[in-house]
Amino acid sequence: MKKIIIDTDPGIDDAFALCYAFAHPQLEVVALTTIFGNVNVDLATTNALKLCELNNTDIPVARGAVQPLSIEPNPHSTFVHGDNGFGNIELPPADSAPADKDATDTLIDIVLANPGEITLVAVGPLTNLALALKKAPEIVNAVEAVVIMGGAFDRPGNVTPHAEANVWNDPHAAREVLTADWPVVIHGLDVTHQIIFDRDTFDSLSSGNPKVGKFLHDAAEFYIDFYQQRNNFAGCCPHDQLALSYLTRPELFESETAALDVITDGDEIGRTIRSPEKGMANKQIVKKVDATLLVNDYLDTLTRNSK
């Protein structure tokens, strides 16, 4: 079983990914750390606690950074995820509270206590990871890997012509994380736009898992409406899910090795680039995925033994 910490800003697609991670027998989610992005960090923390309780999961949820390292905060994506981050579908209030330690210390403590065993899965802005690197640089040699959803390499961004949202929300943090000497696998828009969850997917999810699946089905309606208006197709891209699917079904993916960097100012701020002069080509850019098998695996994981 693979031990993971998920750094997250829930977020509808975060909810897709977290519910999969909680349900998958190959993954042990040892903690969630929260970050601003799709919503503010307080709402992200509340949403993470609610998702844990929805999935009968009792793990630490640690509140993370409030704002980026250097730039002024960008607006939250309410037009994509709704005012509450879940497409305005409400879950019951959580009975549990956030961990006493913040996200930075939680990441550091768990990684150093379990050398070589923890994979960090980052599906929001990378501020918490950058702060952890600054406070305890030795974690680069203690993690098993860092798996990220973010960036866009050979296609336009989704918030500017150059930038994807997670990187754009804190480009300086992204640069710190992507140029550090630890193994990184990054899933950018190049691959996440190859996957579409349509209404048939969510109908199957809801009928096969009346509790968790029904919530995801209902929350997805807001997300699907956004994609219908912006991209003119009747479905949504479950961006964050790819980082989790990579951990359980790596054979579904193809990647290339490259050194990476991020542009941190000017008109192209937030752009992720290949940067051979960085000299640390221990990074993988995921380029392709078997869409059919990924969707089937997602449905099987969420509906297995759930009725």
Given for the second form:
Amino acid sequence: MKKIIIDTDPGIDDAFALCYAFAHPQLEVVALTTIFGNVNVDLATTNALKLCELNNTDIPVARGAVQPLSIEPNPHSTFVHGDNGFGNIELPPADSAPADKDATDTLIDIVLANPGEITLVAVGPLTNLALALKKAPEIVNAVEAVVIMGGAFDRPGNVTPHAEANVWNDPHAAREVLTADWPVVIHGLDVTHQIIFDRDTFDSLSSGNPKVGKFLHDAAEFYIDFYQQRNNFAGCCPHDQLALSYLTRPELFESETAALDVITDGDEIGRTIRSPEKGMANKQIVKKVDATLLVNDYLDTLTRNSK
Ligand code: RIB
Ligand code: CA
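Let me have the form predicted in complex with alpha-D-ribofuranose next, following on from the form predicted alone.
Next comes the full complex, and the chain you just saw is listed first.
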């Protein structure tokens, strides 16, 4: 089993990814850490707790940073994810409470207690990871890998012509994380836009998994409406899921090795770039994915063994 910590801002596509991670036999989710982004950090934490309970999972959920390192906070993406982060579909209130430790200390303590064993999966703004790097730089040698959803390399962003949302929401943190000397695999919009979950996908999910799949089906309606209006898609991009699928089915992906950096001011703020001068060339930019096999694997994982 691969031990992972997911740093997340749930979020509809975060919910797709978390439910997959909880269901997959090769993944052991040891903790969730939360971050502002799609919603504020308190709502992200509540939503993460609710997703744990929906999936009968009892793991630490640690509340993370409230705001970015340097810039003024951007508005949350309620027009993409709904006011409650789940397309305005309600889950029952969570019985459990957040962990006593915050996200930064949770990340550091778990990584250092399990040298070489923990993969950090970051699917929101990278503030928590940047704070953990600042407080305990030795974690770069203790993680197994850092797998990220964020950025846009050879295509426009989804918030500005240059910036993808997770990087846009904290470009300074993204720069810290992408230039640190640890092994990073980054799934930008270049690859996440190769996958579309359409209404048939969600119908199969709901009929094959009447509890978790039905919730994801219902929450996806709001997200699909957004994609229909913005991109004229008949479906939605499950961005964050790619970081999880990469861990279980790496053979479905093709990537390029590079050194990376992030533009932190001016018109192109939030743009992710290849930068041989600045960073270490131990980063993988994921370029291509087998869309059919990824969607099949997603459905199979969520519907296998479900009642
Ligand atoms: O740009 C896509 C990313 O922004 C995803 O992580 C999504 O959840 C939003 O946070
Ligand atoms: Ca996210």
